[in-house]
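One chain is shown next in structure tokens, namely the form predicted alone.
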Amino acid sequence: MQTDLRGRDLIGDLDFTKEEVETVIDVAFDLKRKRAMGEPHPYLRDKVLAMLFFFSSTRTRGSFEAGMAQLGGHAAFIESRTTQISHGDTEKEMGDIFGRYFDGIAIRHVDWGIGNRYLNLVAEASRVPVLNMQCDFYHPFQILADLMTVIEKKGRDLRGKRMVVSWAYAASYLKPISVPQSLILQMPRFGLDLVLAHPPEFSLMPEIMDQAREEARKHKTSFEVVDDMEAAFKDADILYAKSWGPLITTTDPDEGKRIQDQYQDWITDERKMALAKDDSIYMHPLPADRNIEVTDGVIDGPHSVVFDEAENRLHVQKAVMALTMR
């Protein structure tokens, strides 16, 4: 167990080693047990977390606020439009000043080409940990919760298990690519054979793909890319199907929507689920476009673990905060 994570940032999924991620998961399971048993665990008494949002949130805000309260501290919700950021507060000023007010800074900024750079510039100026609540490149806390859920459902020995990360159609908006990118970086480190499925226009960042292939090579797992959702689903153990925008192909929202609308048959339905193994699980970070991205029968069905997955956001975030903000 790697115990000295005090003061560390978590911005990209590979910022923590595999052993450090295992520590986070172990602590998360302990905190989940403590909450179930009603055991107080105020490890961050009198600590305060700044939560700076440039993008809307349901689970992220709720789980970080609840988590800090359960750890004995306080989370301050700060919506960027209510600050002076638009009037000149720079990343350096936010990092330096908030680093003096708070014991940790958590940021959600998913604007393409801006978010990840913003977090790193704040981190350079901050004396306290900077935590990525989602940027344009990564969503590390979601993937830690996903990993915890996979371990709960499939056990610690995941070698030989087939996990599908698939694009799915959504009508609401062009969603960030951070979830699939974080999944393909983190999951091969834990023995999962990965299949990435998407239409040709929905590729991920080339440098992230190269890193994912290197993680698969290093950990002796397979990493395959296909453009057929049904072929990907066949004999899968874990199905993680969600929408993301064609941001590598185009950043024009109208053109992106035109491309996206060509693939409305990329829906996770009961027929496709039947292609997977009988004990397969369906995962989604939520919110989902119901009966567009996934049918009610799947997301509310016996294979779905989406609510356990959402709960585990609370536990992994508490684990990282407890380890880094002491």
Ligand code: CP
Second form
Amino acid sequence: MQTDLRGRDLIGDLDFTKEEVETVIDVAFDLKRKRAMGEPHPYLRDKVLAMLFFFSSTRTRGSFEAGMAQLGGHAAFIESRTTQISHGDTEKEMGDIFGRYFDGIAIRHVDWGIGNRYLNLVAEASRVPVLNMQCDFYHPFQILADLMTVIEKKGRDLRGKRMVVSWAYAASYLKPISVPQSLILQMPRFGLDLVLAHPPEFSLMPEIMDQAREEARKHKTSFEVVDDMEAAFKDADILYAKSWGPLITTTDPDEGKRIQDQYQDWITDERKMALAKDDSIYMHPLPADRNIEVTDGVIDGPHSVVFDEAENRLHVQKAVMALTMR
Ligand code: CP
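Take the protein just shown as the form predicted alone and give its structure as the form predicted together with the named molecule.
The next block holds the full complex; its first chain is the one shown before.
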């Protein structure tokens, strides 16, 4: 078990080794049990996390804030628009100054071509860990929660299990590509055979695809890319179907919407779910466009694990904060 995580950043999914991720998951299970038993676990007493948001959030804000309180510390919610960032505070200033006030800096910045760079520049200037609450490339805490959920539902030996990461249609907005990218990077390390399904215009970043293929090769799992949602669902154990924008094809929102609107039949419904294994699970990070991206019958149905998945955000985040911010 690798436990030397004090002071470390978590920005990209591969920043922690597989063994370090296993430590995070072990600690998360322990913290989940402690919370269920009402056992106090103030590992971060008097520590303070800055939570800097450039984009809206329900689960990420709620779970980081509750998590810090449960660890005996405090989380400061900071909306970027209420800061002096737009009046000139640079990434270096934010990292250096917040690093002197706080014991960790968590940031959500999903703007395409900007977010990941911002986090890395803050991290370069910060003396405390920088934690990625979602950027344009990665959503590592979501994927740690997803991994914990998969282990809870399917056991620790995931070898030979087929996980589908599928694009799905949404009408609300062009969603970031960070979730599918983080999934294809992290999940092969834990033995899952991955099928990535999307219409041609919804490809992911070529360098991330190369890294994902390399992880699959190293861990002797399969990694397949298809453009047919139904074919992907056939005999799947885990279905993770969500929308993302065609950002590699176009960054123009109107053009993106026009492309997206061609694929309204990419909805997760009961008929498609029936193609998967009888004991398959349906996952989604939320928020979902109900009855557009996924039917109520599926997301509220017997295969859905979305509430456990959302809960596990709390436990994995507490684990990473306790390990890195001590
Ligand atoms: N899944 C997720 O990150 O949810 P929020 O956008 O509500 O934080």
